[in-house]
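Let's start with one chain on its own, the form predicted on its own, as structure tokens.
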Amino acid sequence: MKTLRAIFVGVGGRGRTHLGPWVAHERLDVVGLVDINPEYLAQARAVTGLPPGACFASLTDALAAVEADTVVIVVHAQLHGRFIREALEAGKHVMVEKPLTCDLAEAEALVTLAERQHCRLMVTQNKRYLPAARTLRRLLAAETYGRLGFGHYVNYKARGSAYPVSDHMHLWQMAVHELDELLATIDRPVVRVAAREFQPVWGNWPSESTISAVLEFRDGPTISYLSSSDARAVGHEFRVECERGALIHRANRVGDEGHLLFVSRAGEQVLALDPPVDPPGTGPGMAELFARYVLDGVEPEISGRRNLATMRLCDAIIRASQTGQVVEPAGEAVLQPV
């Protein structure tokens, strides 16, 4: 196979972020467009040059009419599972916007289905590929400043309005990115979780906008996690305490890569961020990772199989919040009261 032919499901909003890179990629080709919004389809046709006959209101119709190898899914998170299943059952590879699904059991079943169908499944969890995350990952893995002990990850997002209605909307729309980044940066599994999902006192969203959690990683490091999409102002700080000092990443504007500090008794040092990985954590980077996965057999960190670790952590946060207990990811045993 020289070129990977794709049907895009969801071509407005976030879908446009992926559509352009696919059109520009020399080994990827867009052959069909699916959306229920005629305006979005018209805009996507302008980007792709496709005729009206390549536009459909359902994936079922597109699969029946268009020869394709893969399906790219960029729709409401609650709909991911049904479209992934339909695509896999038709023998198509799948690239899906995060989260994989909004249910762990469904995600595990879809990964099993993909393997049975000999299809590739990839989730566009791109935050783990950004320079700050990769720099911290390298420094922690090498124990450049000694062993990791503890720290905190805090993110304030001033979104201004709720996400599309769903249960656990902040978890599935924002926190899933941050938790995936944490797993990649610390590069070891979480073994125990205490958590609470909640609304601030002014909150009026249909479901929880904020999460507070304590994450215990294998071999002892513990991270306090606080994240909200209903903050009054933007802010981000990820701080880890190592034996010889603290690594602190801060960013205070949307889209700002921020700066990384090493702070100890000897003073403060600004550290340079590593250059972007190849491919980078962008729309073009996600397209390239998927092309390499399907056409070259190079499995990315964000394959469906590997993304189950992130899904299990999200599931643990839900269970810990609902029960008020400390729980194990991917395990049903309740360990102790919080």
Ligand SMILES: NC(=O)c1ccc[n+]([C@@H]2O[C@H](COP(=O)([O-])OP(=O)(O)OC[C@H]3O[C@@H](n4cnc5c(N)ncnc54)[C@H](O)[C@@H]3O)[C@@H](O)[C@H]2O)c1
Given for the second form:
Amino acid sequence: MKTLRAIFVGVGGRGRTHLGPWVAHERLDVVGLVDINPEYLAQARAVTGLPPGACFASLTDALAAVEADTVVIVVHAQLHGRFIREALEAGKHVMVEKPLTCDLAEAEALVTLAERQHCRLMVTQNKRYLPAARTLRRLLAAETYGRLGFGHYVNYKARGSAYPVSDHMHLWQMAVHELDELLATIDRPVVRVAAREFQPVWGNWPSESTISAVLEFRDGPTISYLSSSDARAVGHEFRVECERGALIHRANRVGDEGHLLFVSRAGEQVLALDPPVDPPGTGPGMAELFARYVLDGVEPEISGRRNLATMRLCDAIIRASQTGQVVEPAGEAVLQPV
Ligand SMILES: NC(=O)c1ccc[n+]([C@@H]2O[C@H](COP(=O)([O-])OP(=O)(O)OC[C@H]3O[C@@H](n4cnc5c(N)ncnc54)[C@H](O)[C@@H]3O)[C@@H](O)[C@H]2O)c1
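May I ask for the structure of the form predicted in complex with the ligand now, the form predicted on its own having been displayed?
After this comes the whole thing, all chains and molecules, with the earlier chain placed first.
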């Protein structure tokens, strides 16, 4: 059986959650570890059983010393682009944590490079695979309660401190997940965006912690989006109004799957969430999706190429906020003042 051999870059934080599923997977293997922190390398050696000789402080050294097919990148978002480029130029497939990069033009260039190198590039944008998102997507696609009209998506994250220093930190760390989930759930492109990125009056983070936006989807449905990582208390609600009633997903704890309601004039009904898709939207699911992509040629929803829709929406939010105008994702046209 063909096995994909990976070098992992960043094994301390989130990287740990990917290591286990890779080690356990029958078609995936970990052959090299890269991190600037020797303690994290030691911990990752315990998980993988790799010798000290398979540990490196730089990807360049690892690529020179170890035979691998793939590079898995789980470092701070601002470093993604640099490591993706180095891996692709060495002819390796790439699995990278979200966001693909923190810049649309760079993301587009890397997708082009991956195609030129005949390499696969996948972004582990997992939120869109969670049961609530899949259930909503199924109900909306089938128009079970009639056509979708409008709605709101609000997320209050009380993180307590800033993310690692970067521009647009809430957008690239958190909102990118939610915008990807919205694109997956409503399953059609956004055509116009108005937005404001800002700090609340108490905000002292190095860059914006909060976004308010109006997203107009193709054929009319409009979603009012509000999301912050610097809220005072946790809360999440995604509500869509359909012709015969509203679907409401609420969650009030971190990691809570929440509950889904259908509310109409006839009353309120709790809807069961669909079982997790195969593979599920967690660590093992990401490893399996990548194995299927590279070894079986099955392109996932979260391939680098497909993820450009999410990158274009993030970029539109930045441009709309900076110009104060309504913009089109991936288009230069400024349509009208807000
Ligand atoms: N999908 C999700 O739900 C989710 C959750 C958390 C984090 N993430 C993503 O995972 C990525 C990493 O986040 P994190 O919270 O683990 O960050 P982190 O800073 O906690 O860990 C990053 C790791 O990279 C290492 N590192 C830093 N610079 C390096 C370099 N130049 N070369 C090699 N290693 C280096 C660090 O020592 C550390 O082990 C980010 O892209 C983040 O957005 C995704």
